[in-house]
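One chain follows as structure tokens, the form predicted on its own.
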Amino acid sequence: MNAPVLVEFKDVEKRFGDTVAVEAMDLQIRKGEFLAIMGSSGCGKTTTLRMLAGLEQPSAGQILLDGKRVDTLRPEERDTPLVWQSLALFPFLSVVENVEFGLKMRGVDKVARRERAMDWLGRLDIAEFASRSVDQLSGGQRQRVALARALVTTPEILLLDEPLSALDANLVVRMQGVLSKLQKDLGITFVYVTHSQSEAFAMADRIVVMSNGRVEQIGTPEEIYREPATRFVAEFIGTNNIVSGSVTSVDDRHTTIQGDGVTLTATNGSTALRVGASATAVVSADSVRLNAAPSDAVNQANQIVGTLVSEAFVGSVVTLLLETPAGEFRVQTRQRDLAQINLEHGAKIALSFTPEDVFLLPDTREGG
């Protein structure tokens, strides 16, 4: 994405007493992109969003919006509306009055603000509820009211703090579609904070993964999934299988590691490792193939025999959990591909994957 930079964090830090909530953040957000900030609770993602919104002041560094420094401005001077997790709608106002509120604060006359509010309610398919109290709406309808209220002022950027966390699972999927289409149609920059990988992967152009106040990786969903930059990212993406070991051989094409009774060979990538170095191999669950294991099966390079522990069916996709010499292994596959596999508890199943499916990282758990 080669669009101009809209937001820039320059060496931004946020401390609460002795606690560092955000550590030396350098981040550029481009015009028209959908950026998701993802991480577990307490990682600093919401603090980052609040600093951009003006609800928290950086302890150090600068935040620029369209080339102008905004970290010294009050929230109302920034034009960075925020859709809250709680939505924060006014229960004493009707739906249309909630949407009009920001325009009223800006001095827009009554006729013009009513016209613009109804236009946005129409765009979000809730115009029929304009005169209702927000308490009479469903969760998805209230979510659309909150979006209309934020977008009616035609901002360049919209901030969203876990806006779908309170919705039922089926409604989350529908609202993901609404948000994605809205963002693409409007060309507005979205900055979306979430702890949900599925939400981030489904909607974002780029993802920022944070841990303990630090940015661990910034990349496209595919880069985050297939090429995690750190062991933390690899572990955070819950469908990855991770094996630690030592490098036993390196040639022009492949690197092989030995660990916990298994041998893994990877196609050489951007990470150069020497023989004897500690390394971490990452194999995504959807890259693993299954075969019924013969009773005398042994582990070979990129082939592991595991014992079935459990299986979880989600629609047409099945996630298997197996115990192997390398620890737990997860496999994601289609239900129809399991016809020849014994899925009884304790069954032996052979797992295999190609060198291209193995991604290597230096093992930095100790001393690095």
Second form
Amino acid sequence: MNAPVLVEFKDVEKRFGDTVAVEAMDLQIRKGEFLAIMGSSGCGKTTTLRMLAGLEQPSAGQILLDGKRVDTLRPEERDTPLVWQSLALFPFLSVVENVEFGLKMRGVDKVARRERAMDWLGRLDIAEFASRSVDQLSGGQRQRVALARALVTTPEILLLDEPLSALDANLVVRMQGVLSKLQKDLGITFVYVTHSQSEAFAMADRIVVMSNGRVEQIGTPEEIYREPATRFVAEFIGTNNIVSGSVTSVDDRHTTIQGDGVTLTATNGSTALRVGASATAVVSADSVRLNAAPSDAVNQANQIVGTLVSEAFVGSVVTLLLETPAGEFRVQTRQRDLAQINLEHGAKIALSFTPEDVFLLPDTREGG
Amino acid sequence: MSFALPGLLWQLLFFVFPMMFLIALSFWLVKNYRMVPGFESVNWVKMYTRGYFWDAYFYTLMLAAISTVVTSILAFPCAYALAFKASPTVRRWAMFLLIIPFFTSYLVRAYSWQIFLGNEGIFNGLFSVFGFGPYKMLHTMFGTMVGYLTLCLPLVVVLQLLSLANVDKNLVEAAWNLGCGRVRTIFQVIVPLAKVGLVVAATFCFILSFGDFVSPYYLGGSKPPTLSILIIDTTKSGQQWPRAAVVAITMIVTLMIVAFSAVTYAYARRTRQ
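Mind pulling up the form predicted in complex with the partner chain next to the form predicted on its own we just looked at?
Let us now look at the entire complex, which starts with that chain.
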């Protein structure tokens, strides 16, 4: 997609005293896209969002919204509504008064703003609670009130700061659906800050992975998953297996690296590696195959024998954790494919994967 | 039940019993400067039919109301700045400094204002340097107000600060985020959130001002008299303790009504529109 740019961060930096929260941030957010900013706590993702809303001033750099500089504007002078992690609903106002708030501030008259607020409550299926007080609602209902309150002024962009983190698991999935549909129907830009991969992967068109105040990678969920730009990103995606090694041979189709007790051959990617260079191989857990009986030919490339340590069932998907000479390996597979495998702890299981499933990235000794 | 017993006993001994005595006293008689127990309504009738009693009553109500409004308004910017603008260190020191006035007797503090407010006082001395004055400040309502502020301002700032410091900063930011300007946010969001503390602070100010006699006596010159001065005058002239009891009971009932209404208002849930 090549929609026009709505938001642009130009070399933005934010310091709090001696601490650098965000640095060298260059980011373009396109009109109508669902962008997730993902990272662990303290990585600068929330600060980035707050700078966009005007709740923090950048220490250096510029932020443009629709081509105009906004980093010098006060929060109330921007149209960048935010959905707070704590939701920040006004407890002294009723549900419908909360939703009306933004319209009231814009001087919309009483009848019109009540009508628009009720319309939004209806769209989010909570019209029946309009005159209730906020603390009489359930978590999911309050979530919808916060969304309605932010969207009632029909902004071009909606900012969300971990809005689902307080909800229980099945409600999270439901709200993900609500958010995705809302974003598609409205066609406005969503910027969604989260520490949860599953939320980012489920909803986002593009994901920004941040660590220590820096952008590690910007890409589609597919790119983040299959082609991590840095070791940090590869590790952050918890289902990746990572093997460090050095390059032993390079031909026109494949690159081979030698790690501890395993040889990996990968299809050449965009980055060319030299023989002798150190590199990191990434194999995602769902591309590893299980072979019941360990063959003697384990010295072949892309094969390794592991000892089963534990397994976790989540619905129909099983994650096995194995101890191998190259470190821990995770294997994700469907439960029905496990029929012929001995699942006793301590059992030896042979693992294999194809060169297409091995992704190599050069060791830059940075970030991770 | 047994746990509640001491509390109940104290309540009886130090509150209910003196109140009963005060009520009984208001029905006694004074003969030849001596109190005679009895049950006569004459004190109530005499006080409640006198114009000067009601003049004093409404004057006292007015003074306390003005004091409450002026103190609350003066205290708010200070409490707001300490709650939202000051660093934690500054806030801690400010809180400490606000407690210091209570080290010294209020009587001494009010009395010392005479040196500043008198016709030959420090303020008029300063004004005369610039060719102004002298202005009559001592023994006026202005003097009384200065005394009430001395009494109430530090306490009201502390109480307001405590309630403002508990305001959820996310809600303030949420208001800005939804297009609410700085000043408007104070009235639309911060004041409603801190309502209970602000009302309780104002109530304390009203109660202290309503019952105070030091400021109207030393700085207001007793004219016109407030209810507290009326009590002093009544007891001094002819040992009329029973009539003073009538005034006292009226004051207590008034404060009970005010305090109850204030607390009810503070905790009132907003009704549906």
